[in-house]
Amino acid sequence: MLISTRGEYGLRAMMMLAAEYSGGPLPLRVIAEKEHLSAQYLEHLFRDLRNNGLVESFRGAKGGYKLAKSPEEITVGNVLWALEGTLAPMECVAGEKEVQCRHTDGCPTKFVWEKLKAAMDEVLDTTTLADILTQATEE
């Protein structure tokens, strides 16, 4: 399972907002320039982040985006789930919809997918943007 560019770029953009948390709003064009991304692409990502309550937008000459919560309150999982949806390794453990699988009556490998999903969720649920900032400054 790979995280898409939506998740990767969205998390990188959120890290820029986390680093500037105590300052004013950060314009998307600044993030786009620093990350070498299209501002239009970032607009799509930030729409989903805003709809999930992770960022706030501000209009005007000094407008842009800020985190809606502190970096300590936003987990990597919050960001990735807002942009990617489920991150389950297999559809049968995603829990989103009825899965058509010929092994539903007794899948010998389902427990592996459940353990993998649980381990991934644990990391995503317990790692905050603040944790990433701290790690980055220690390296």
The other form holds:
There are 2 protein chains.
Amino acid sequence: MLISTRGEYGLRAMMMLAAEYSGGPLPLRVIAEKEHLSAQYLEHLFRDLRNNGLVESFRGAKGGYKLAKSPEEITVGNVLWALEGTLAPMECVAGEKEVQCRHTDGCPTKFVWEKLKAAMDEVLDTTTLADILTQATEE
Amino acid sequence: MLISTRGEYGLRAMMMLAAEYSGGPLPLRVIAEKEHLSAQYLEHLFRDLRNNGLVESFRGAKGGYKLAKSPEEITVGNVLWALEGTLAPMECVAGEKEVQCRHTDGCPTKFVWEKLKAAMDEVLDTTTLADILTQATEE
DNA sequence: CCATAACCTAGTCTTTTACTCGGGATTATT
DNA sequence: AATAATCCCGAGTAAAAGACTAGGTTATGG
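Please could you give me the other form, the form predicted together with another copy of the chain, since above is the form predicted alone?
All chains and molecules follow, beginning with the one already shown.
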């Protein structure tokens, strides 16, 4: 499985923020209640979202989180990358550090992983939170 | 990461069998030596490959494994599905058992996972071992 | 008969995932 | 000024998955 609960919970939480984009900040407590999960766990996810410039935080009473950019400007890939760290099918095509893999002497399968990653990136990089929003309201 | 070492090792091993398709059976010992990994671990993988009808086994001296079908007839998806069990980005689109997920009451993100899975399946189901073979020799 | 191989079950070690705990800092409201 | 709501942060833990190893049995060619 490519996506863990971090990406699953995190993306759904981001959708809530997207729906409230014009309103005030949304506290984690509210998100946690609606999603039936612990606010403390969400805190960890939002730390990463914030460090990646995807949300803005407001402390104190009446505080909470808001999207740092408009839903049109945030892709699914942005969110998942922040939460999952990497999104490649295989380490050897994850980018980051040029990898290692004993089979540098012509690994026949690498091009499959590259094709796979390209196909995944196409979806992740072109789908925005706004797209999800319109898709959800259409149904 | 979507693919574990099972899929990684297994697909490379299948490529060796594909290269020797017209010859006699290849023992795991040989594959293990070339790939620098343990024959015992490979045995586990080949049990799954065999149970999924992808390889044929020959016991005893001069035994080993052969592809059960031609390289044109075996897709990367076939191999990985046999070894990884499932290849979906998320459990809710894995197929198998119609899942569960508390958020049945209109989960906005599900269509993203469906798009992602479709993009992945496109690559996995259309790329055959023969394709990899020609790609590898071209370079 | 013997060497070579597939077959099989169980067990172990490591890493990752999915959290919880317990505090501290900041801010709006009263 | 006090209080409650909220974000912030590091550590720790329990369960699951991943990556193997160990030690045997069975079949087959020479």
